[in-house]
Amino acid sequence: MDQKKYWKVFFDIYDDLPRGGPGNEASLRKALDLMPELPPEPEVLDVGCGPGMQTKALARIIGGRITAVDNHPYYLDRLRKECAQEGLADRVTVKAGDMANLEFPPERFDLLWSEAAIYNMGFSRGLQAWKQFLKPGGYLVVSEAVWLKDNPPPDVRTFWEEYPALTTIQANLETIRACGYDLIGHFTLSEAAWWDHFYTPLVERLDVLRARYQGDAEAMEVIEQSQRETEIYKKYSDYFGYEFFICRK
C-alpha cells in the first residue's frame, strides 16, 4: 500500500475519535493534585495535543492560559471549534507545530504536558528538548507506554516489536533523573482510561469502516490491525500500560 492511502484509511480511523490515545479525567487530576504549588493560573503547553480531550480538562480545571502544539491540521481545526463552542476559546491558543522544533522563548511555560506522544520523539529526547521551555521549578507530566511484568508474552512481544524503545518504569525513572528532573510522583492509567473514551469508541468507528472499505484488502488490513491492538491489550494488560510521569525542573 503506498504511504497515502495507508494514511487517508488511518486517519479515516482515528480523526474523530474523542482521544488519540489512552487517558481520562481522573488521571489528569490525579496528576494535577501531585503539582500543589502550580501557580493559580499557569501557563500551559500542551504539546501533542491531538484531539485536545485532555487540553479542553485543563482548561476548565486549572484556568491559566493552554497553548497546544499539533502537526494534524484536522485535529487543530477540531479544537478550535470545540473550544469556542465550550466558552474555552480565551484560554485556549491551537498552533500548528512540530514536537521536535517547538518555537517558543525559554522558560516561558509552567507546565508542559504531553500524553501518549513523547514517543514519537522518543522519551529520553523528548524530556531533554522541552526542559528549556519551562521556567525554574516548572513541571513536565507525560504519559508514556511501558511494560508493567516481565517476560511477556510472544504475542505481545510482536505487538510492541514497532516500538523498540518501550522499557520498564524503573528504566524511566532513571532516565527523568539523567535529565535533569525531580520525580514528583508516577502511576500506572487505569484500564477504563484505554476504554472509556478511545478503544471502545475505535471499535465502533471500525465496525462503520468495514462496510465503507468492504473488498478493499489493503484498507481492510489497516482496519484489522487496529482491531488488533484492542484484543492485545484486552487479553494482556497486566504486561503493558501507560504511566503518567509527573517531574518537575
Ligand SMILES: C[S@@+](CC[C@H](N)C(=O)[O-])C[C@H]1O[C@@H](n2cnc3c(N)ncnc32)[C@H](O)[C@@H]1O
Contents of the next structure:
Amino acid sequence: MDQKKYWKVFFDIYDDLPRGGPGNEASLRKALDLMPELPPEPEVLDVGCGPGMQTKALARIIGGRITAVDNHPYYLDRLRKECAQEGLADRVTVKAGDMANLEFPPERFDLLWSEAAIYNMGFSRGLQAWKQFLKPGGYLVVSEAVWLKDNPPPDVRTFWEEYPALTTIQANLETIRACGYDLIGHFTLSEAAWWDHFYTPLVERLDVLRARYQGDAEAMEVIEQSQRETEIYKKYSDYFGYEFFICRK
Ligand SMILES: C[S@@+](CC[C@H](N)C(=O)[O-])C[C@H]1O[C@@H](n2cnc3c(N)ncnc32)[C@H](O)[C@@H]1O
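Could you switch over to the form predicted in complex with the ligand, since the one displayed so far is the form predicted on its own?
And the full complex, kicking off with our chain again.
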C-alpha cells in the first residue's frame, strides 16, 4: 500500500478520538500533586499535544499559560477550536512544530509536559533536547511505554518489535539521572487510562470504518492492526504499560 493511503486510513482512525494515546485526568492530577513548588501562574509547554485533552485539563487546573506543540495540522485546528469553545483560547497557544527542533528561548518554561509522545524522538534524546527550555528547578513530566514484567510471551514481544527501544522502568530512571534531572516520582497509568478515552473510542471507531472500507483489503489491514493493538493490551496489560515520570531540572 502506498504511504499516502496508509496515512489516510490511519488518520481516519485517529483524528477524532478524544486522545492520541493513553492518559486521563486522574493521572494528570496525580503528577501535579507531586509538584507543590510549581509557581501559581506557570509557563507550560505541552510537546506532542495531539488532540490536547491534557492541554485543556492543564489550562483548567493549573492556570498560567500553555503552549501546545504538535506536527499534525488536523489536531492543531481541532485543539484551537475546542480551546475557543471552552474559553481557554486566551491562555493556550497552539503551535505547529517539530518536537526534535523546538524553537523557544532557553529557560522559558516552568513545566514541560509530554504524554505518550516522546517515543517519536526517543526517551533519552527527548530528555536531553528539551532540558534547555526549562527554567532552573523547572519540571518535566513525560509518559512513556515500559515493560512491567520480565519474559513477555512471544505475542507481546513480537508486537513491540516495532518499538525496539521499549525498556524497563528502572532503565528509564537511569536515563533520567544520566540526562541530569532529579527524579521527583513515577507511577504506572491505570488500565482505565488506556480504555476510557483511548481504546474504547478507538474500538468503536474501527467498527464504523469497517463498514466504510468494506472490500478494501489494504484499508482493512490498517484497521485490523489497530484492533490487534487493543487486543494485545487487553491480554497482556500485566507485561507492559505506560509510566509517568516526574522530573526536575
Ligand atoms: C500518541 S500521540 C499522543 C498525543 C497526546 N499527547 C495524547 O496523549 O493524547 C503522539 C503525538 O505526537 C505527535 N508527533 C509525532 N511526531 C512529532 C514531531 N516530530 N513533532 C511534534 N509532534 C509529533 C503526533 O502528531 C501525535 O499527536
